[in-house]
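For reference, the chain that follows is the form predicted alone, supplied as structure tokens.
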Amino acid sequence: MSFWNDLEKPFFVMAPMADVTDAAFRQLVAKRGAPDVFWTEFVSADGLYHTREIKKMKDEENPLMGILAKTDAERPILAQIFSSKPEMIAYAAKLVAELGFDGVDINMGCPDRAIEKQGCGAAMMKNPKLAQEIIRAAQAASNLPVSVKTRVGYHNESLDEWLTALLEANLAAITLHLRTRKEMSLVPADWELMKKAVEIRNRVNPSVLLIGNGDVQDLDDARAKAAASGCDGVMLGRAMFGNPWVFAGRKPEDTPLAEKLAALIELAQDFEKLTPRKNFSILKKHIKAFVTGFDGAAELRAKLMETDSAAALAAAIAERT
């Protein structure tokens, strides 16, 4: 039994997004209406092993360990890891359990070429047997529930083969990004495929939870997609940009500008405190999302893009107001 069994369906979860769902952003969201499950950014299991074990780096000196920083407000929370080596996945899964996470999620869908060259991410869809070995290594390493985030296929949709292989590994949950690796995010997510996925799940392993992901606009849209497809939960990603209130049911237009700008300042301040090894320029994607759709947005956005600290960002916003 795990926290997955206690979630009321449909449930709504945070997508793991590199340089987005760090501790600062997760904390911002948690204060404004938490998702049912949090995800970290993904982290290399191989990297965790080589930096922590071989180099004997202290956790506070290790940038990869910084990705796994969290607060008590983020519960339940999954650490997302990736590797093509079962022994590395086992090491990382054990470490994640020691760090007090609530579950392990394995990335088997990232289309980044550097990740795929390692046989990881979306490349896993080409090797279902290895994928099963990776999953079982994580399951054997700790008592934490293991889940996978993946896509509906590599070049073409292959749910009959790929999803079946994952279901046979007896995961706690599977998140399906409803596009192929080839499609990237260049075409609309095909939510009709979730209906097929649910049928396969019900036939092969009904105990596994299915989470749909792709083009979800807000909580109302998530509820509608869950009802239409029959999935157990829905993952929201880009809908969080500029709207950390999304899991509370707010749409971007529901929040006053002053509240949005205050949230951006808070994010910048926490970013410096909680992710000190990250470059401040990473916040530019958040600046674009928060500072839009009002008179003078372009001018303010241009000024904020030039800032290099939370204090400078707050000062630039104060000048406008």
Ligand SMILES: Cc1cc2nc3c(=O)[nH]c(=O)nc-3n(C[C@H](O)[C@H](O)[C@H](O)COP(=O)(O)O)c2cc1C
Second form
Amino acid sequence: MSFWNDLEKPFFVMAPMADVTDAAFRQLVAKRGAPDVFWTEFVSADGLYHTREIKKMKDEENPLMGILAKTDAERPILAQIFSSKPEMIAYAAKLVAELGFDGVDINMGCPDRAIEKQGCGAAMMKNPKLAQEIIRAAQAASNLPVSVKTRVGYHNESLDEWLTALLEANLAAITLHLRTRKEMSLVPADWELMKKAVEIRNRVNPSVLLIGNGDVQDLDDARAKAAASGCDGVMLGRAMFGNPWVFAGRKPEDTPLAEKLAALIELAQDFEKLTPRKNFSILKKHIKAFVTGFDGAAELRAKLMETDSAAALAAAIAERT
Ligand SMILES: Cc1cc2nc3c(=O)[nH]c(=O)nc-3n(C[C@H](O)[C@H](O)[C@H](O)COP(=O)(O)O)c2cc1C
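Having looked at the form predicted alone, could you now put up the form predicted in complex with this ligand?
Full complex below, order starting with the chain above.
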């Protein structure tokens, strides 16, 4: 039994996003309406092993350990790891348990070439036997619930083989980004496929929770997609950009500009405090998303893009008002 069993359905979860869902952004979202489950950014299991065991880097100085920093405001929280080596996944899963996470999520969907070259991420879909071994390694190494985030196939939709292989591995939950690897993010997510996934799940292993992901705009949209497809939960990613209120049910236009700008300042301040090893320029994605859709937005955005500290960003915003 784990927190997964206590979630009321449909539940709504935060997508793991590299350089987005760091501790600072998770705090921002947690204060405005928490999702039912938080996710970290993905982190390389091999990288954790190498930096800690070979290079003997101190945890306080290790950027990969920085990715795994969290506070109690963000619970339940899963750490997302990736590797193509069972022993590395075991190492990272054990570490994640020691750090107090509520679950281990394994990335088997990332299309980034650098990740795939290592046989990780989406490449795992080409090797279901290895994927099962990786999952078993995580399950054996920690007593945490193990979940997987993946896509509906590599070149083509292959739910019959791929989803069945995952279901056989007795995961707590599976998140399906409803696109193939080949489709990247170039075509709309195919929510019709979620119905097929639910049928397979009901037949092969009804105890595994299924979470749908892709192009969900807001909570109303998430509820409609869950009702139409029969999935247990819905994951929202880009809908959080500029709208940390999304899990409270707000649409981007529901929030007054002053409140958005205050949220951006708070994010920048927390970013400096909580992710000291990250470059301030990572916040540019958020600046673009928060500062849009009003008279003078382009001008203010351009000014904020040049700032390099929370204080400078706050000063530039104050100058405008
Ligand atoms: C900037 C960015 C970073 C991402 N990083 C990750 C990641 O670390 N792990 C992962 O499983 N997916 C990652 N994704 C994919 C998202 O979790 C999600 O599957 C995708 O954005 C589709 O959902 P959406 O339409 O709700 O955004 C990332 C996506 C974006 C845009």
